[in-house]
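Shown here is one chain on its own, the form predicted alone, set out as structure tokens.
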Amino acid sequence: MSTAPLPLHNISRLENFGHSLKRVAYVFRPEHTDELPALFEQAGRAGLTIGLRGAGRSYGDAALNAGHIVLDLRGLTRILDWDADTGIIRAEPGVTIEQLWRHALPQGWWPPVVPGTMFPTLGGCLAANIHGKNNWQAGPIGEHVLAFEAALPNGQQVTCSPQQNSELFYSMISGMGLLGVFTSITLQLKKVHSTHVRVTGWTQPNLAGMLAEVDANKDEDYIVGWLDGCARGSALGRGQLHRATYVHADEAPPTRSNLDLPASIMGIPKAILPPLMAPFVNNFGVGLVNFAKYTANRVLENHKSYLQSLVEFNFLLDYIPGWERIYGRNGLVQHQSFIPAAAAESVYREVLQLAQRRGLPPYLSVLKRHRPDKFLLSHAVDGYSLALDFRVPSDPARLVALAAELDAIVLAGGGRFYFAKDGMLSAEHTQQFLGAATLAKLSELKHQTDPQHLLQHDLFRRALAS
């Protein structure tokens, strides 16, 4: 293949939303769907792959494309089309959760499915068919989606919806980027009845409480549960939870014009926060804060029910700008895992007394609900899902290495992964959970709409190159 420099201007360096890895990649920036095909041709003929990236909010390496290019699509923001009435929007890749519901939600709309910050962009949710604290009810967002239309590597524009092109529309939604770009993307919105939900919130001593209480309550509108991962003993799992239910017009306070998330935290402005939250970013602070907090809910918040906006309680990693930089300049990885109900709790249990064990507890750790789905790179089960922020350590060895034994503990329950939060899944693993039928799907879809393998990522040659 001949190759064409690239311009030294585009060359930049990128990062995964927790700052854990670092690449450089030639950034191009397309500001309209009609330059795609001379980027593709342009990406040939210089003998590199592309990568695809929203906002970055991976926690992985799915974004990054190191020494190749790297398509950054936050240019492609325009809302197509909107209809009040029937609550259907059409919008371009770069669209993001937090434009949508400013669009729609005065009108009475809601996105269907939010992840725990309003960032990301609608083609990055698709690609990684991302979930939200409703799944059980819901599904992903790719259930809610109507139609798409992609431009492909091969230099075709199709159309895809469950009816029409159905494969592909159920391997693009959750494909990760690797089969094409989507352009435009239909999707039907919820009707909502004001801005609140009802929210109770309550706590549970151990991991046995934990998962039962959010299986009892997997059919209300939204369940999570928040687990200390350094509680030991009779006391591993504990944790909170929230249920919230949207509510009736007349349940709920007058609107606000503003629905901002607040600007202070009880009282202490938020730019100030990341700085007094460091100090206790560590086995022994985040053990501290996770006891008083544990606590305080069960002794004064326990079953208090309250209402509180959508904005408020399903964005909350957006409460605090820069969160994510409290762990330090090696920064943080996630670990999720889906397991089965029937085997969640003796994984989980596995699980979080392991990581006790090498001294590496998580300090974040978000329990849900699930159910299956159809899309071709599925994480969903029957079952939960669990979320473990780690911080990355002075020898990051110590951390892959513990990764590579969760792993292990998850496949042998019959449990799956998400890409959009997996930054170590070995390829040998990967070919466990989805098994050999569904990797040469992905590789037959792949030689149609990419036969030269221009779509690529870090992620793809870690885990999915056959």
Contents of the next structure:
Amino acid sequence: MSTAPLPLHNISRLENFGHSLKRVAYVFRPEHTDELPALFEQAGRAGLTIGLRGAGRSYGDAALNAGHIVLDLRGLTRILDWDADTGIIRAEPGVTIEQLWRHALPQGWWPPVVPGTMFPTLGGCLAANIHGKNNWQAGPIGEHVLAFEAALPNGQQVTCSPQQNSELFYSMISGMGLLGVFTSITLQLKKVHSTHVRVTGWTQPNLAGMLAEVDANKDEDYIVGWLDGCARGSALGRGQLHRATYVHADEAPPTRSNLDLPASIMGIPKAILPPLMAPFVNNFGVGLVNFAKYTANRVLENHKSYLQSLVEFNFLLDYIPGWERIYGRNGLVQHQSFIPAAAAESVYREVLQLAQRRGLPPYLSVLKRHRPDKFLLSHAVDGYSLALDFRVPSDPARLVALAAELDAIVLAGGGRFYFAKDGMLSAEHTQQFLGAATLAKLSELKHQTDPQHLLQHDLFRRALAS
Amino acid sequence: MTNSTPLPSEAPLTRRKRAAVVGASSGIGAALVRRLAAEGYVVAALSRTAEPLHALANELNVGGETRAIPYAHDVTQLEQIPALLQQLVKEMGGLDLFVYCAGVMPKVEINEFDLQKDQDMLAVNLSGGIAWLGQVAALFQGQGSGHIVGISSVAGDRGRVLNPAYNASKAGLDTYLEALRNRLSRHGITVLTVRPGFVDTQILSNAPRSFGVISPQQCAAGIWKAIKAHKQVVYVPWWWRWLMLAVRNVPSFIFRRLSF
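Same protein, the form predicted together with its partner chain this time rather than the form predicted alone?
After this comes the whole thing, all chains and molecules, with the earlier chain placed first.
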């Protein structure tokens, strides 16, 4: 196939969120969804594949497409319709969670499901079918999507909803951008009567306590646990829980003028925090910090209840911009596993102990409660998830080997994985987690919507290509 | 262009470095491919003649591991270069190191002025080099990283009686590399100019005389050392630097009376 090659000035080096992967690609940034068919055609002519990228907040390789084309969809940022009476919003896929809440919260509406950061795009959130700290209550974001329109690589434009083209609806949401490009997304927001939630924090001395408390509070509006990944022995899995409930207008003023995150934490300007934190980002320092955090909360803050803005409560990861840089030049990766409730304690005990034994304790560990959903590449189970942040060591092979061991433990416990986070799962382990029937369904749908297999990314070639 | 062996899937996070060597079928190029493969690189080996490339790839790709990927390519076919670079980047998933090693030096008699021989040298040594290096420079500038190596020659340091067009082609390449270095170092890219002396290759058989000859392996070892040290200009072997310093400073009224 001979054709004019793509211009080299489109070449750009892209990274994953954790800065642990660096890949080059020809980057194109459409400003309008009309440009998509021509871009598909151009890629086909050049014999290259297309990876879709929103804000680039995936921890793994979902938004990377080494040596091929990446469509940066952040130029598609129009809010197309907004009804403040019903809370129904229709927006382009490059609209971010931040854009969404800034648009809707002044009129009493909040995104029903948000991740721990406000920077991802709606398209990315749907592709990964993200969840929040309210997964047991609210399910994944896909359950709040009323409809979407998509441009398929086969040239078709489709509208999907739970009623119309429902198979594609339940597959493109969770489908990691492998079936088509969302061109508009219609989302039902949640009515809130205040910009604030009532938050209560308390500690638990071990893993069993943490799991029991997360389960006991699963019917709260939000529940999340932080674990000290460095604690050993009888203190293994100790940590702190936070639950939050929506409040009525009389309990907290409905509008506070400024909902931005604070510019300083405990009087320290945020910008200088990363260099202050960097010396502690090693096994010893994190052990110390985790111990101090756990002890301080146990002694000083236990069972205290306070009002916090929805923004502050939900977007913990955004407090310190660029915090992921403190992990140094090799970056970080996350390992998040989803385990059915009955097996969770033994699996997570084994996971934490193994990571510690290998000298790679998780530096940040977050526990959540989940329930199953009916999306094709679902990560959810009736159980828990434990998200572990690892610093990539100078010899990354150590961490890759640990991840493979952890994956085997998770699979033996009937567990699942989450492609927004995953960067290390092998094709073999992916087959075990998703099952042959799901992979056959994905392949069948891909042959319909994308017969040339134009939509690919590094994750697809690593874990999903059969 | 030939289609290539697909890369084996790699363990995540532990990506191997990618190199491309143009002029890889024999001499310094082949030795560099072997050296880079031994240092852990996956190497795209480009050359006009396909058979020695495939032999080289077969020699290196043992134990189920891809270390060298052969691409048949004639550097005088300038219009193929952009598409071939795109194919390389796609099939290797990126490029970290590029070596331009293609060079010809036909036998030229002391009184000979042969249009075809001169044009051949300019086409391979200079035009092909500028075409490849310019495209790779644009790629590396876009990705904000990369390492460029150009094989110049001590013959580029002065114009001499024996082979004017060869001198001119190497001097031109040398100056182009210097200009690239000045353009690209601000983008975090290293450009290494290599000026080998006499190396035991096919080219040497067309040289009227030689001394201090080293093997292509020794030359490749010297180049690898300079790559690792992020050097800008290197003479291989090192003593040519001092010899050429002297030669460059021989005044013209003497130099034009010499026959070397």
